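Single chain ahead, by itself, as structure tokens, in the form predicted on its own.
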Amino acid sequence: MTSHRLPIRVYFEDTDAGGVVYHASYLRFAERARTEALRDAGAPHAQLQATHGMIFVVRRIKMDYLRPAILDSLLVVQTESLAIGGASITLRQRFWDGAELLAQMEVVLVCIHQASLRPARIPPRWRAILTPATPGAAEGE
């Protein structure tokens, strides 16, 4: 996956009483960015579900908050693949305000069959899109 960038405006609902982006808002921003990255690549979540009966679920998130984002900021969420396995994908997502890095996360997603909730091999179309752009970055499971 090449680096995908999604602009997101910070609204009042995204902030705490002090006008600083609430920590859980970053999770919503990241989810939107992952969804749009797949959509822009031509393989939306809805198609994975409709065609294969599969969905991606979050297994693990590691988040580092570096600087606060504030009300009305225009953030950019950058999403890129780090590694892919048989049923999982590891992504890095960074949150920028201009040239300033505000937060970053590493998220592991697992592909599962929606009916059984059991892990499933990532279908070829999604595998091709989610494979890291740098050679040798993919890893087996």
Contents of the next structure:
4 protein chains.
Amino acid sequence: MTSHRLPIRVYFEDTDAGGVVYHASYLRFAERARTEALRDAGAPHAQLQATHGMIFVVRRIKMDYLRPAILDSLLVVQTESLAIGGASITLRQRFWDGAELLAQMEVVLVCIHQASLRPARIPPRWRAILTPATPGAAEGE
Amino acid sequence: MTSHRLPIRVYFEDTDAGGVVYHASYLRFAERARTEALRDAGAPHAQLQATHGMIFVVRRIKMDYLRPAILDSLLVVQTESLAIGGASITLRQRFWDGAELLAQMEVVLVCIHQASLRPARIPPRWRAILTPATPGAAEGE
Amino acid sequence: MTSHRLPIRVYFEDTDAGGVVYHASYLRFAERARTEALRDAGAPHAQLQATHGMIFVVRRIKMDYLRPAILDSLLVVQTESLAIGGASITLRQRFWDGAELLAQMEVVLVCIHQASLRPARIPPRWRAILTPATPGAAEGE
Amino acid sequence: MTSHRLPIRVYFEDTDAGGVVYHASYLRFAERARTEALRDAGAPHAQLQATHGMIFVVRRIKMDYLRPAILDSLLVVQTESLAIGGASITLRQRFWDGAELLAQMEVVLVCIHQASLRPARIPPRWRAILTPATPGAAEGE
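Having looked at the form predicted on its own, could you now put up the form predicted together with another copy of the chain?
Now the full complex is given, and it begins with the chain already shown.
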């Protein structure tokens, strides 16, 4: 997967009484971006479920909050693959306001059989999409 | 059902950049209160589903916002039955901060078969609980 | 204001364990649509605040839920003005999945001075935008 | 701070169409628990703000999801201090369903002046509360 970018507008629902975007809202934004990254690559998660009975679930998140985002901002969520294993992938997702990096996340997703909840080998089509473009470069950045 | 009261603390997650509780948060609070009202009456919704394959779904909401609620407030959600039909109930839910009424809601719930999604006659046990204590009084208040 | 349409994709964050869109999520969608309707008309709410120290707050909501919406649906929120008063407006917001009407809402907003929290006469620019296109027709529909 | 425990009931609002608790909901639960831990220790965050003009903001989160939580569960969020610095603290928050560990989080909070947004030395009263009970033991667990 090459870098995917999704613009996201900040609404009142995303903010809190501190006047900025609530810290948990970034996880919602990140999931929208992952969903659209797969859809744009022609392999939406609904198809993974319909064809293989599999889904991706979140296994681990590391999130760094650098600068606050405010109401009405038009953020961009940038999604890149860092690594892929048999049943898991590691993505980096960065949250930009123009050229300013607001937050950065690493998320590990595991592919599981929905019936058994057991880890499942990522099918070839999704594997092709989710393999890092230039693994060394991405991780070493 | 006599009047049921559930205390609810306001956290950052419930507020928005306006500095007050986000208007959609009241619907979340109201559902917590309905859930606990049934549980406290000994007839939790999980039992309605397990025993009868039925669930209550929200059909209509009328909500009046009177005063804003702020962070750290300890609200009370008061839930009363206003009317009951074959497959539906009308509840009034009021949101208090001490003696101040912050918001008031009327919600119509419909009992449906989960498989068919068709309206279903409310089973006797839930009917007994959800029948207004003194219907005329409650509605005429 | 003529009819405004905003497409909204349904993500996991918007759904609940019932498998459909959580009933409070429609209020979030509706607010996004109101925000974009004003922005598209060239009079964003941030400008109302910056220029006049005024904001719109939700005073009353009537919501009818007709059909459930599901994950991955691409909904359209249609926003129309029904009526305008000195300090308040009434909008109708409808939620479509293709040609299917999923839910319908009437919302009354009040324009207030942010400092005093008192109702304020809607400034001419917003009044022009928010006046119903053909009031009688819209209300009599 | 010794270990603090907050019970949290899972409602529909917390779940998603996957049938389990939405992954971002844990961050909301964690913040409720931090808020109550400070309140129960007699040093609520509102007081930190009123007395010192300071607030805690989330700087970093590491979250491990081990098992899904389901509707109606009564979770317990356990909050412990792992480390304290001049302007920051590291907490561990664990999410239990009975004896089952569902998720585990490490969160770094930074104390900042609300006016300048610059890091501020944690005042003595909060420092006393947030110092790990037995730092070595907690971190080495």
